[in-house]
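Below sits a lone chain in structure tokens, taken as the form predicted on its own.
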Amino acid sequence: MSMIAAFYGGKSILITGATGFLGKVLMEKLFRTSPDLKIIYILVRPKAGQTLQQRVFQILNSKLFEKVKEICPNVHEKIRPISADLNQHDFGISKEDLEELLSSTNIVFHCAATVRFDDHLRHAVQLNVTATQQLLSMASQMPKLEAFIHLSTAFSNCNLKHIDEVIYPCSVEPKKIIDSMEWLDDAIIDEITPKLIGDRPNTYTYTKALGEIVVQQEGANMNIAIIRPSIVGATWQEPFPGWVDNLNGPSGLIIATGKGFLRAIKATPMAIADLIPADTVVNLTLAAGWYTAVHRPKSTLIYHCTSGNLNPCNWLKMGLQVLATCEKVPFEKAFRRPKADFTTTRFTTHYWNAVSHRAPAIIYDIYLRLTGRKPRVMKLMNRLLRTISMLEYFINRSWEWSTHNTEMLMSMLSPEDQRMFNFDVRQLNWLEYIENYVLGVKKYLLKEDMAGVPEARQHLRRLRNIHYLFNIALFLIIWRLLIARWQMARNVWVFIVSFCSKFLSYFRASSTLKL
């Protein structure tokens, strides 16, 4: 019997963020293995022309939760949807549903958050630090309350080398950038946002680590603990493999591969890659939700949920498993989706500047023109060569993450949770699972049908061929231009030209004595 699934069975738990992806993967497991649970509240933003149940039902009609309705066939009956904003005061919760979670909650998983890394200061403090200090201001009026389990980033103090299981300090607190933020015009908060977030790359990372300062802070009383996951990336095993249904981490980059849209990127090929897999991520939080509640450490607990460590994967070997894939089953619908952040596709220490990108990408928006369809390839690279920017910062580095805790508390297991809720990496097969998430990408998340492949190969050789052709004579002009500059570049023409001569000359006499 699993003392987990168990502690879960008859609870009352609130999860924020549970529309998300890796909110739906932790709501999808808690009903699967613990299907007598009382009832789950989720935060849900109120969206014109959907109802909060509307809401539920999409979520529940995902084929992620198949094995969910075959289990708990009420599960519907369990899930109590909830009015909220994540920036209004209180949430904008009613008083009545407010006083409905204040009574009976026991369990808070905090999910919710903003990943994007180019977000305005104001609005990432907002949903990164200030609503993570309204709920632990709520949940300190839960009676019922066991635990809280705030779900952070391994990046947050990604300007350090080597990084423990600890809370490091900000230089400013948390409670004066709140604070600053209410007050402050945009104009002053771009001005002094370099300045604040330092040496950190962007508003993301640093906000999440003034979000983890609150949870010390504001937590002192509660039983809390902290998990840091790196880049979370498809499903491993459950419910199934390769489940995945938004564009972060690296679901761009597969997509643009498929796609055949950029064919290199500037990175570090032996810089760690450190992907975990999202249902890894969920095992290790409702573990940590578990022993939080049981054991009462005396001090927040912070498991690092990474792979890096333990089983390492590089970026070379990663792209490369990604293209190989891809060759295989290329996307076909992937630049109809105008809202997609594209990443990159060839793994390489250099590239072609951003021109050679985007001459091929104009030459096929004038195919697409003529053809009589709309041009959309530039519009979806300059946004993808934008991304890579952001991304540049994370795939040349790489980092050292302790996992004290993520161990200890793994060997707190019974052979039976361990199994039922395995957060162990080290039994992850990197070509397997990167296999199984593109093919993940291309059903679950572009919903394309693998009888589409023929079409899709022949439309990625025909990019392919746009760019070769371009580079090709990209390289003939810039070399034409050196040869009318400089003597030097004539003289390494003329011999050039001279050796292949002489070879041709040699070649053709060799062939005329053989006969």
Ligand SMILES: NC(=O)C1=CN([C@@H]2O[C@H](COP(=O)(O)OP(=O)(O)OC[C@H]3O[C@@H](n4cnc5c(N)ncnc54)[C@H](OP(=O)(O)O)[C@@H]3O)[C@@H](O)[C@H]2O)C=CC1
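Having seen the form predicted on its own, could you now give me the structure of the form predicted together with the named molecule?
No partners, no molecules, just the chain.
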């Protein structure tokens, strides 16, 4: 019998960010392994013209929840969406809902965050720091609370090279930052942002670090744990391999590679690609929830959910496997054949951006214009190059994360729990995982049918022929221009022609002699 699954049975659980990538995988696993849990409250905001119920309906009707609906047919009765916007004071939760939440909740999983790298500091502070503080204040009024699990990121201290499972101080106290965001205007915030974030690359990592300090300060009297995943990728095993539903992290770049948009990227091939599958993160999160509630460690434990020190993979291995899979099972309607390389200097990056990214985009847009269609490729390309520039920091460095707490937690699990809530990445086969990831991107993100693969292969063959024809035509044009304008080129041309004709006559003469 699984101790963890039994622990969540009969519990009332509050999840923030349940409509996000990790939140959905977390909810799915909870229902699948503890179908007897009492209720899951989720804080949801109405979005894109959908009501809360419609958003829940959409999640439950996705492929991710197929198994859950078999195991727990009344799953829809066990999800209680609560209208809440974490940007608002008190989250805009109604009085009745708040009372129910406060009186019933046993466990809180705080996943909601803005994960955008370019968010304005005011917004990132509001969501990643102030909202965390408010949620902790609510949690402190929950009489039945057994554990509060906060999702942070392994990159919250990415300004350091070696990162321990401890909370590091920031130069300015989070409370001062929260206060100042209330009265400073946007222009001044823009001006001080680089100074505040210091040697971190963006407002995301900075505000996640502030969020951790808030958790430590405000949750001193609660059972709290912090999970720090690295780069979360598609699922490894559960509920099935390769599930992913957003473009964050590597997923967007896998699409760009498979569709032939991305041809060169500035990366350090041997730097560690610290990916971690979403289901591994969720298993560790649930195990940490159990451990925190049952064993009540004296201090707030931080768990690094990373792969680099236990089972390292580098960007070269990942890139090559992405390309190999895209060749084996191509994406539909590719712009160019998937073929990419790493660049290592600014100069070569600029060069390949001009030659392999911008030039083909311009040519294709001209073609679209000439055929009466709206040009769109250059816009897409600029967006891709902007995204790459934001991710570059993370693919040109390696970090070392210590994982003592994570390994300790693994050792505390029964053999049954180690199997059911497996977060031991040493067992992960990277080549298999990356192949499934690429296939998952194709099926679940791009919604492409595997039946279309032969046609996609045919399309790639056509692109290859166009590529050859284009290169031959380009060569001839350049050569013709050189001959017309440059004596040296004409001399070389005369030399090549006379050499070829001599070779041919020698070949003819020698074959006549043999006869």
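Under this definition, the rigid core comprises the largest set of C-alpha atoms superposing within 1.5 Å between the forms. Numbering follows the first chain given and starts at 1. Quick caveat, the model's predicted, so the values are computed rather than measured.
Comparing the forms between the two forms on their rigid core, the Cα displacement of Ala187 stays under 2 Å.
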